[in-house]
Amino acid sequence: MGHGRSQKNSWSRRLSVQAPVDLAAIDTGGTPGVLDKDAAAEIFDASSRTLSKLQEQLFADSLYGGRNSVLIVLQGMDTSGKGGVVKRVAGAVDPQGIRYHAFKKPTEEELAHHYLWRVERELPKPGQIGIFDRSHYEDLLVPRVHETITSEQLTERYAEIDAFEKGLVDGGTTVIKAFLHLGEAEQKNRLLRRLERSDKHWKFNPGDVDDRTLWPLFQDAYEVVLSTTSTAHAPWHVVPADHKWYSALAVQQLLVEALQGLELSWPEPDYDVDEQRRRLLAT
């Protein structure tokens, strides 16, 4: 765990979730850690330049030799705002840095396939950042409300998954989970915006609407996964997403996090400075 990550009042600390798991005591419409937009917005546009050079120093030392990748994997109900958080987060670095990956149904080539397989083709390699929109965690989540597996086969995938982000860690990828946490109320706001808008009708599923019958059902199956799943190499934390600019500036402020925790500097060059410099100037 890097320093970010130990300080106090770092973000990480802030949201880290703490077992077991009450969704319904952690308000949706919460901002813990800023005042209000403007201070949101103030924080955010200064963090994008600390991150934009953690990340090029992320890139650079790969370039050298340097193992550390970072993924992010974000999970939440529909309409939680994953992609506007990738948008907000991944916009401030050079877009050659990151390796972004929206996680659909299964097709069938990855159903005729182990469950990870799918996971670990969109993996960052050394110096990029990683993000998943959904993630291997649909894999515990839809199995268990739609009970279409055994509970000794879940039990099971929870072991496979633990197993399988420790195997990460431990090749030099840092890892970020965050539930975006959205509010029942919130979310059939956003549907129905989606509805009265034309330009919004594309991004609107009827499958939505069935999903919030199911609510409960995966309100409490998330309790389940953040418990069991929230380990010291890669813990999950709970964001609160019923405002869109907070969510956007947690998920901001737990990678620069987990960047500075890394302790990059910029790699040494192989060749002598000032002899270069004597060359060019001599063209």
Given for the second form:
2 protein chains.
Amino acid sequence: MGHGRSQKNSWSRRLSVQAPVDLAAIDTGGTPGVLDKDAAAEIFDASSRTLSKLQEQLFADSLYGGRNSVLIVLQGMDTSGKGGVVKRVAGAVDPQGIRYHAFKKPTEEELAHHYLWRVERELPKPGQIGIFDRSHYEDLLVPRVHETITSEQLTERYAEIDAFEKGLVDGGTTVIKAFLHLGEAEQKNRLLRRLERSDKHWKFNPGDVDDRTLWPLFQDAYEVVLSTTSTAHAPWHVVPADHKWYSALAVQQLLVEALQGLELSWPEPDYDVDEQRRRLLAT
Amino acid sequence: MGHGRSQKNSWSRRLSVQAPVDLAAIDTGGTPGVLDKDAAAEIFDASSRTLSKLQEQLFADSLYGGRNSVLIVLQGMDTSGKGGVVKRVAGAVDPQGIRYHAFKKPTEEELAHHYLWRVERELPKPGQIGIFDRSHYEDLLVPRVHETITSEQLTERYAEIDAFEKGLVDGGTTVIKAFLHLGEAEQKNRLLRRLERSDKHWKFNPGDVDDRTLWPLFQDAYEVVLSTTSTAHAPWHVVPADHKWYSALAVQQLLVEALQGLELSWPEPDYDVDEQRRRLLAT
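So the form predicted on its own is up there; where is the form predicted together with another copy of the chain?
What follows is the whole complex; the chain from before opens it.
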């Protein structure tokens, strides 16, 4: 790939958002930064090899005391393709270097703790790429849509989450936040497809239709949350998600840029190579 | 692929071992069941697609109350290629369905507990494919080689591990145990290669040479352990590992066979498909 300095973080710059976020003004069918599916496939494949090497360097670095990690936070409406993005992007990387977690409706045990408790338990360790399929942002979005939280409580959570993410970044974690921005019509298509194919029935949940009736409320909630929590240390990216090949490419590129930004190199060995070669040859 | 009934579990039958195991009699450069690298690549690619579907069925089944899971236990000497096998086999599967753990030298906290404590914490949940890169078998092999355990204690561990694995199988976990059988000369080549390439230096550990001098003791220990713990419910497979393409294929085939043996199908939906379609179309 060989990104020059001038192109550095170009995907992040292209897709990151600042307050006030107007989701309706961002085309869910857009493909900013790439011409078409074929061009995307070419970049994706080449970047998969780059990514594999960068992940190995991140891991190697941690064995030699490096504290860096990466955390990808994926949010989006049902069927926005979070799982598919994980499969495609992480599929090119050594599974040993990935720490993936899907956050579901909180369990009884999780509800008995602070909402960040379950999040902290799943953070990537140094050398790892963490992937959150949904996240602590559910604790802002869902209560807001269902009006089970006061605005004071929401304000407190905004501050907590900002402090939490700042702590992560200060500790060496690069945080990549991506909202998969799906069109309402495309969601309908995707849900219908799940009902049409018997091998997809298990992916359909009647609750998805309930949530769909709340679509405008969720879009409003996302606009406020993205506007409020897109910070300099952990900006939000809005990734058009009507084309699955595009959202996978975009998240992959955000990850590659983040890893390149760490400017990692292969660690210098902490042993004498010649001496070890002699020892080994003597066996 | 389309395995017929008559071929069912043919890889497991081909590679499984019973007491007494004679490792010297099993060619580490052998490729039983496949002619050459090209033929292996063809089977591997076709099986990757099969595996992807089977994993999705296993996962779907668990959402509908199924209790099945699979656990792959990988053992082998340094550089035997455990990590590479994981990367290749698991790389074809949705990362969400994989639960991978590499067991390192036990930590202080782990040593303060029963040796199975850390193992139990990493077991696959229903619907998951667990992969252990090293395992509780280290707790038989290492103390035996370093003579830090009495034969009574070893006997007790054998019984405990047998009961432990029997419990797993009874609970719905298919246990696949694979010993990557590497040649002593090939290990030397692989270790030398790590010393030759600066991007591989981090993978080399001077302790690997120390362990190498204990090679015959480890082979003896493996023979006893494999002989003693290869049971009907959780047999050991000896996988020739001088060819990385072969060991990846063999472990993949063992996994495919295990999943096919579960005879999974797509779950019947627990909702009325037509009703949901009407609801959805009305949105």
